[in-house]
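There is one chain below, alone, in structure tokens, taken in the form predicted on its own.
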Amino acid sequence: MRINSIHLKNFRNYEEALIAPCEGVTVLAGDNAQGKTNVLEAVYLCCTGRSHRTSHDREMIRMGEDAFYVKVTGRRKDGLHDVEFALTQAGGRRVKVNGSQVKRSGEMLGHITGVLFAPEDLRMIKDGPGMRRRFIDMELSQLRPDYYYNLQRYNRALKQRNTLLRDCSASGASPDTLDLWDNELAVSGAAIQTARHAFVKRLAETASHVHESVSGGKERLKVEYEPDVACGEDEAETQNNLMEAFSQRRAADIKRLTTTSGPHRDDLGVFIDGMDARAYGSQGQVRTCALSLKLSEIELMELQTGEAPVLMLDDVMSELDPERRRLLISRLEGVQTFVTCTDENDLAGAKIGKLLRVKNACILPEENP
């Protein structure tokens, strides 16, 4: 897919701006805290309909309104899709979909896709698997909206339960009104470990043959879905295996306060030449595995999809050691780019479209690259 525009008002520092990237790579340069990342967060956000930064969406709309407005026009190939995403500061969400409102959020997911790669995600491998399974989910929810629906549905029913968990520990009621919320856990948890790992089974083979030819055939790289509770033959096998897990952690988690068994427990195994790279790996490796796990989400979705996502390289280059970067951008060839840098010398060799300034705010006019 090509995206076309981008049109921002009152988002984040930005009064107003519109922008037309070019097919290949687009290059917004400058100063740290001048507005360069908050392009790629907008355009995140008409991705996947949540910001990459905060939890929070009120802190997107600029200081001193009253509401934000992003706009983000693409090419398909079945022709053209825009989605605009407005906020107010009451907390009101509005999504259009080539211009009609949609009334769930789910529904905006597909239409602009992408794949964000942001200093932040090298430490993917070290942190903790809250990082790992958040790459999986929002590469998920893009390609599959159930997902996202199963997601919510497992989110939801997961704070009512350990709300009813401190509930039975305060006052002594009884638990078995656990049973409504366990079997929902159950069935929408299915779902998502059903999907969880047909995804990673893919992932592994892309992504062993990505790494291969980051690191020059140098490492082997493996990557394992880890579920919390193990998954069934089926979708149903795997629903009573979360049932049984929950009516046997019962007393813990009530003792615990809260749910210590299922998908929101789920890992990502890395491991290098056998290695567990989680653990022991280097700070050369863990890179390597995190550049190998992004590029790969860029191969997935065109598999899925029949075309490419749009790639968003959040000064993530100085990042990354010279040769790093030289296998980075090797592999931009065909992929539309947008790249956020303070130091154009950090794309040495790379084929830059359009270079544009950002000072304050303001995209300053095209300079030739």
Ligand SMILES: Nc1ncnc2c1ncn2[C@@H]1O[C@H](COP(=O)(O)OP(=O)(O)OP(=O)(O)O)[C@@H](O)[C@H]1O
Contents of the next structure:
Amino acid sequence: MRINSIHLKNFRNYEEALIAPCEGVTVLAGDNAQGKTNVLEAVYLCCTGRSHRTSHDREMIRMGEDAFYVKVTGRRKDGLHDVEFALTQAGGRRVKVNGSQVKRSGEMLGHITGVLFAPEDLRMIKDGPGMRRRFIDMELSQLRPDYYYNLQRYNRALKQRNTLLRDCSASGASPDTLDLWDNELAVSGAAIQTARHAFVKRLAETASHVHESVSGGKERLKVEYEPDVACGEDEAETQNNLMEAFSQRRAADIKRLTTTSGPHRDDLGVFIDGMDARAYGSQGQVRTCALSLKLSEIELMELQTGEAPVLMLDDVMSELDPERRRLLISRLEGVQTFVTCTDENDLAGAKIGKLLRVKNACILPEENP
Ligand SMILES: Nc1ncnc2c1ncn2[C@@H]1O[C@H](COP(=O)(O)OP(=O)(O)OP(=O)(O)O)[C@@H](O)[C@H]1O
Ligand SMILES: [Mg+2]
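In place of the form predicted on its own, the structure of the form predicted in complex with this ligand is requested.
Whole complex next, starting from this chain.
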């Protein structure tokens, strides 16, 4: 897919900006804290319905303003798609797709598809399982609104169940209503696990061949879904497994005031030549793995939708050694890419289509790259 325009109003430090990227690599260059990442954040918001760096949507409203507005227009094989996202200080969200207001937020997904690669992703292998779950969730949510809804449903139920556990402990009341939440968690949780299982199976295949090329044939990468509660033969059996786990762990949950089992504790196992990279990988190895996983994400999205998503590289070039940088650049062909950087020397070797300078929330006129 290809993004034609990005329009921001009172978004982060921007009063107003209109950006027309090129088909290939558009570079956003500038000093620190000028507004480069903010542009990518706005695009990501229109892809996923959330920011990649805050769960407090209001932080994105320009200080002193009442609301922000973002519109991203893009072309897919089947025609033009645009997503508009507006948020007020009161917390009201208004999302439009192709000019029509959507009733459920999941309806905005899949129109503008994107993969964001930021320095923290390079730490995905060593950081806690939360980052690895997020990697899976973000890809699946963009491709499957039902997954997004189940995740919402699960997280809401989890919050309710944990509140109940704390309330029961405070009041000494019997936690009868926990049954209700156990059931809700098992139904949505089993759907989540089924989708994750299938996704990681596809990811494993793609990541293995991508990694072979990224590591120059030196390493074998294996990724595996590691559910906290075992998956069954089918979704119904997974649901039963979850119900059983919740009931078995109930006493422990009441004691610890939190739900200690379920898909919110799943992980993605990452192994290099049979060694657990999460525990034993060297810094270089885990970075290469993260790069392979991100590149696989693009490939899988392309396989699923028939066209490549846009790629957003936020400051990653400076974090990669020249060899990996070269590898990444070699894979940008045919993928519309946004790259932010403070030093253009980090992009040596890349075919830059458009170079935009970002200065104090202004996008300066195009320079010849
Ligand atoms: N809600 C907001 N209202 C006004 N300004 C904001 C808001 N949120 C962030 N900013 C400003 O945006 C700037 C940061 O923008 P951004 O993260 O895009 O920087 P950057 O160009 O990517 O910098 P770096 O190179 O350090 O990553 C900061 O100056 C910050 O104060
Ligand atoms: Mg930045």
